[in-house]
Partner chain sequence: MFEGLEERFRRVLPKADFCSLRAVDERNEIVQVRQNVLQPIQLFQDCGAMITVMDRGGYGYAATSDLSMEGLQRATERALSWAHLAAGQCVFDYTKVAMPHPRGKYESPAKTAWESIPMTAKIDIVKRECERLKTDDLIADFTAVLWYARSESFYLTNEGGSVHQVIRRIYPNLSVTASEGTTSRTRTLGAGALCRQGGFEVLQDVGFMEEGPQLAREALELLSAPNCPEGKMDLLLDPSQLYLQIHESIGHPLELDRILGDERNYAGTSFVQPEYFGSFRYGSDLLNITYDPTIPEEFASFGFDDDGLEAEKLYLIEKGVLKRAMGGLISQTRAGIPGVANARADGWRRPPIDRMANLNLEPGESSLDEMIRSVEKGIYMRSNTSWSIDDSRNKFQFGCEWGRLIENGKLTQVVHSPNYRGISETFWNNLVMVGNRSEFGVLGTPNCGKGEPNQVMRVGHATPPALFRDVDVFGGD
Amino acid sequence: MQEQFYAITDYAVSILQGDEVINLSFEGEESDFVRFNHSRIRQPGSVFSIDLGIDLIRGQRHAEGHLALAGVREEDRERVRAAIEELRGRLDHLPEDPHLLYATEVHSTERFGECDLPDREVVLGEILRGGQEKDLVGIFAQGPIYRGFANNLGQKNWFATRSFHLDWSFYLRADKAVKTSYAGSRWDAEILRKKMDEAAQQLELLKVEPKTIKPGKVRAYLSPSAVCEILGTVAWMGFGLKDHKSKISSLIKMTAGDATLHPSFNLAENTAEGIAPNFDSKGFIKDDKVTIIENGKFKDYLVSPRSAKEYGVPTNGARSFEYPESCDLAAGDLASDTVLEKLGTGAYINNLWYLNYSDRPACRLTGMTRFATFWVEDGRISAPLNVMRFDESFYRMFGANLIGLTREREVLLDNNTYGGRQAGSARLPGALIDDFPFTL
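Put the chain from that sequence into structure form on its own, the form predicted in complex with its partner chain.
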């Protein structure tokens, strides 16, 4: 795939005219997907997909396009030629773009992931055997994904990884389930068996009669997965420079100094220790680390090249939507094996679901508990908890009401497949929070 990208780059560069500049970005995947329900196969299939992004530039004028490539030399040349001609035809009619910024210094990079992907027949057999006499539902995805950037200045960046991701739940009944996942680049049947055994043990805890509690404030433990849901929502219109400057940021009070978080809250976009590509579609290399929140105070924004030009600051390589891809929340000092004891009586929340802002300028969020959430009494799990809605300010949750973050963190791989498989990740601790308000 790398050779194909570089070959199509050479062709695109060869048909440039005059002082035209071209930036090319590449996204490809060769994926197998198998959906499961009731421990049987629902939909299995494969997807072969290549998307080429083109930014054709003349001076400060430019036109952007994306097209699907076939992976066939002559066909792809024809598609690229037609696309460039169409974009070129637009350039004369477009005004200069005052916020255009692209890399003019050459920084070529290559990164290849390890691979030992399993035979699909073997994997299916092991998953289905693990699901026997249980109600397994979920998806298995595997195969290579590719990202690339190239321009006519000679810069070439390539990222390839081959990985698998099994994301599944064991269901007991109705909405009572244990959700977990197994992901990596080297399949190990023994690890899968162990994970399934652990999930089966947790499923036993759900067999107790579920408890329904009245709305009100409780002490709550949020697992790393639940913390990920909250940070994923706040990152949406929270961390980017453009949203801040446009006054639509959810952290507008924090950036103004009117709100702070607990001093132990330290959040970064940690590209160096994440697994996402370290280059963007304009040829910039991402900063190894951008500290977003330090000691509970807002520090640095994610800045795309476009925002950098608009607001006159350096870019740190954030993509256009200024959303983190390697989110890293620093560990605290709460030992995970003491969480139940410290929780005492309250809610142990493994998963949150469907979060949204209920008051964006105040960074207040609402959402639901989901999957295995338990009621804990005197440091012991007493019963599964029926789903509850919360509605609370981010500042209270991770500010005055934060009791502690766990010492141990989990690496959570992005299992999002909208438009294609993703390469992001997050490394997060769990959080113990006081006065967590359930509202429905």
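So that was the form predicted in complex with its partner chain. Now I'd like the form predicted on its own, please.
Just this one chain is shown here; partners and other molecules are left out.
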């Protein structure tokens, strides 16, 4: 696909007029998808897609458009020509954009991620063996994802990665299931087997009569998946420069110096060790690492080109929504195999959902437990826990009430396929928290 993108770039540049500038962004994938139900393959398929973003610029005016390409040279050229003509017709009718900023210094790059995936048939065989005599429900996707940027100033950037994502549940009955996932760029059958065994053990525990507890504060363990749900909500209008400057960020108390987190809390946008591209759609190269929170204190914002222009600061390559694409929470010193012992008596939470802010300025979140949540007594799982709602401040969860983060971390890939597979990832530990409040 790289040659196709560069070829269409050369054509687009050749039909520019006058002082026009063009930025081209490319997204493509070649993915295999398989859906499972009752531990059987129900819907195999594959996707080949190419999408091109065009930003035509004249002075401080610009017009943007997106189109799907077919991978056929003459057909794609005609589509691009028509799109550029349409955008050109808009420019005279658009006002100048005071916050338009794009790269003018040429910085070309190429990055090819790990490529260590077995044949699909091998993977499917291992998945089906793990689901024998169980109701395995889920979806598996694997294959290359491509991203590219180019302009008429001579810059060309290319990024390619091959990854897989298995998102599955062992279903028991009604709303009782154990949900987990396995994702990455390097397939390891032993890791899958271990995850399948752990899920099978929890499935047996779900057969016990569920327990209902009264609302109140308990000690709780949040799995990496549950931590991901919380950080994903906080990252929504939490880490970006624009949100802080406009005073709508949920973490405004941190940048004002009125709140801190536990000193062991260190959060970064770690592009160098993630699977997202290291450039944005305006041609800026992302910093290898942006430390957002260091030793519990807010340090650096994610800054998109528009925010950089508006507030007169350098961009660090964040996309327009200023949301981390390679989220990295540093490990702690709590061994995962001692979690139950350290939890003692409390709630072991595998999954959360329906999260939202109950008080954004206070960074207070509400949400519900989901799937396999267990009640633990004296370091042993005693029963499944019926669905509970929590309502708590992020500052307390990961501040004064944070007992510890696990040494082991899990890589979680963005499993969103709406409009195409995504290149986002998170590497997160689990968290042991005191006085976690259940409200319902």
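Rigid core here is just the name for the largest C-alpha set that superposes within 1.5 Å across the two forms. Positions refer to the first chain, counted from 1. Just so we're clear, the structure is a prediction, and the values are computed from it rather than from any experiment.
- In this overlay on the rigid core, A103 has a C-alpha that sits less than 2 Å away from its partner position between the two forms.
- Relative to the superposed core, E30 undergoes a Cα shift of 2 Å or more between the two forms.
- With the core held fixed, R219 shows a CA shift below 2 Å between the two forms.
- Note on S185: its Cα is shifted 4.4 Å between the two forms, core used for superposition.
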